[in-house]
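Just the one chain here, laid out as structure tokens, in the form predicted on its own.
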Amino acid sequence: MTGAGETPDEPVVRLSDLRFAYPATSFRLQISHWEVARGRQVAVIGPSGSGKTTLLHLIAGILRPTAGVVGVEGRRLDELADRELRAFRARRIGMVFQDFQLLEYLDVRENILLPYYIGTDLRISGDVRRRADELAAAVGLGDRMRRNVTRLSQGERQRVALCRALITEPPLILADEPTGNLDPVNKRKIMALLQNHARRLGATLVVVTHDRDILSAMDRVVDFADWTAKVG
């Protein structure tokens, strides 16, 4: 699935002379150059608050660079306005939060179909009903669809979060440790779910992991600790 404006050999994340830091802390990210093409699947390890979270943010657009160039599909993600930036990625990117980000107040299915109550362009059909129902379905959800999230283990919290990020179908899935509160048998059926949807649209995939059970089964693997970006 190739967006408008796009070429298939153009990367789907690039990251150029980038430079952020947090507002009265001492921590500071600086990556001269990163490319992720499309299709891949790459894990990202490295040490608590070496930056790895941030990382996704930035990529994702929700926290904008100091300095420099973030693209994801040819886009330039951080000369975006809000409105715009926000109506992109509902459409294009989909994101696993490491602490879920579930609204309370819905249930299972209100919370997998959020993006598009979010997305200007984005409708609702029996076709994304009906995703969402398999979706939920294949991470063992789909018996708690009308349940209130509140009611959910972490686990099961976590899996909801998984159903949202996958439901437009993205070019881009970032997930930040999303194996992180399961027990092995739901691991093994996360990752296989995550790598196949993303395999089925050649959509490319960035992990966040601590898991290094997962790492053989990624294209690349990215090692803060040893990596061209400075962190401090």
Given for the second form:
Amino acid sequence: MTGAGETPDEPVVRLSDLRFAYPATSFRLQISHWEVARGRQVAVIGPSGSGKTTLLHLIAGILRPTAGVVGVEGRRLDELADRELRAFRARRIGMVFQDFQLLEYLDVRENILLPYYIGTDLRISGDVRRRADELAAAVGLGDRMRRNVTRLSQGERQRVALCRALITEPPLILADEPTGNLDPVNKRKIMALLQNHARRLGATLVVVTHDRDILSAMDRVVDFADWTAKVG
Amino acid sequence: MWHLAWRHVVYYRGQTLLLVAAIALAGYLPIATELLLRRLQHDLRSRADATPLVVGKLGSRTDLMLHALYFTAKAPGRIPFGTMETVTADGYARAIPLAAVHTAKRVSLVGTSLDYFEYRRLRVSSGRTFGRLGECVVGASVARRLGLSPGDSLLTDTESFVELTRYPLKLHVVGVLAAAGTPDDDAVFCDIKTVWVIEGIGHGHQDLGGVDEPGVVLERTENAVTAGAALKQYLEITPENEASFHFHGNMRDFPITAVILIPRDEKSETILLGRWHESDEFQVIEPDRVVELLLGTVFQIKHLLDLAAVFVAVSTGLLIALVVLLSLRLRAAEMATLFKLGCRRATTARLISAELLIVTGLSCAVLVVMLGTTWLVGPSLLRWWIVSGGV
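Switching conditions: you have the form predicted on its own, so give me the form predicted together with the partner chain.
Everything in the complex follows now, all chains and molecules, and the chain you saw is the first one.
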């Protein structure tokens, strides 16, 4: 799962002298240095509004930093052109959003395959379809592939979002509150699925969460409130 | 990409249908108007070109032309049957009478002679042409619409409930005409004398020879018998009672509504036109010239319609643009998701374009179906429009 021109020892995520501010707000994010090694499973915790989601969006290249370096898999995302950045994100990063962000006019299978429908360099093949079926079966949605996502429960939607993040077998998985809307049983199931799939793929997992119940299973925990102390 | 676009269009089918309907209708109005008017132009011209001259009562030339060609009820008036002899006395033309003031089952009933079929090259597809009083031949469309075939019968219509002087006459269908694609398909034809029977000029009743009933025979002299209201009038002409039918008065005075004149040659036509141009009783018209005048007026109106169609198309286009813009605003979250998943701007633009193309394609398909239907029913629709006084 290594990208072109990278070495196994190279961190998958590298932030350096990162600064970010939303225009016309007092919000400021500053990270002097942070790295996540390949294959590690890291949780980022912190109070609401501290910038956890912003951090994920910066790592994914959805937001561009005001200053500093955002490196993912050896590529400087802050230097990539918009077109390259989007293509990189589609191929190399899998994201699970807090509010799932499924397309309501598509069914379960189509939502899982969405990165392939919209990715310029991605083509849907028999293998990809099979992978979608396997992922759906693994999260207990094998019999609902043709069901519209608006007819699913919150937990089921979360699982579809999870499958969509994993379908491209990305080396980096970013999950924003993946257990936010789930009951304890489903919470454990989802985290187990996410972690097992990440391990199987050799992928790096960064999870942003409020939920302290899931921290014990992670390799490392970063407290956003005490960022400098933990990270620095 | 097309798959996503199609799924979006299908999922929001209500909005899609509205858009498709708006685009299809905006396109349909001007194109259908153009199609129908071209068809009207063609039909009117071909019918007029096949009818050299028409004689009728002085009055609206357009009404006379439409009456003689399309059997519209609005003839300028009636002329005596003897007019035929007057205008053909010099042998410059042969004449075919028309008396088209009555209807049967709301279909124009045209009293004429058998020459009409020969002149219009009308062929009987089943049965035969009329030969006796009370017999009729129906046009192909009428036969299909009313389910008529030889051996059937149909009643003539009385004009109103209070019309006591005229009884409906039962007509015997003896033939069905082959479809000609002309107004003849939508008419019922009978002998002109049958029309006079309907008019009450001719009638049949029980033989008064041996009848002495007080209500039936009021007075009997050596030369005449005066019948009363109890006299049995025949409402159907049968082989048994046909001989009892007779006409009162001079046939030259019996009414007809128009005469189709077929001049021997161009010179004869010119002579006839010149001779009867300033008649106080009737007029001779050239249907093709009247049609050209009529079409001139119609196309003037069409220019206004074209202008209106341009406004409709522009306003529809602007509304659709507004709908698309509002739709993009409503879909901001969806677009953001696509962006977050790595969708390129060009891909998003292609997705929107694909949806618009699908909607446009569906609109075109609906438009083609609507125009096809219009093309198929257009001729009948136009004939109905003309007959009902639309022109």
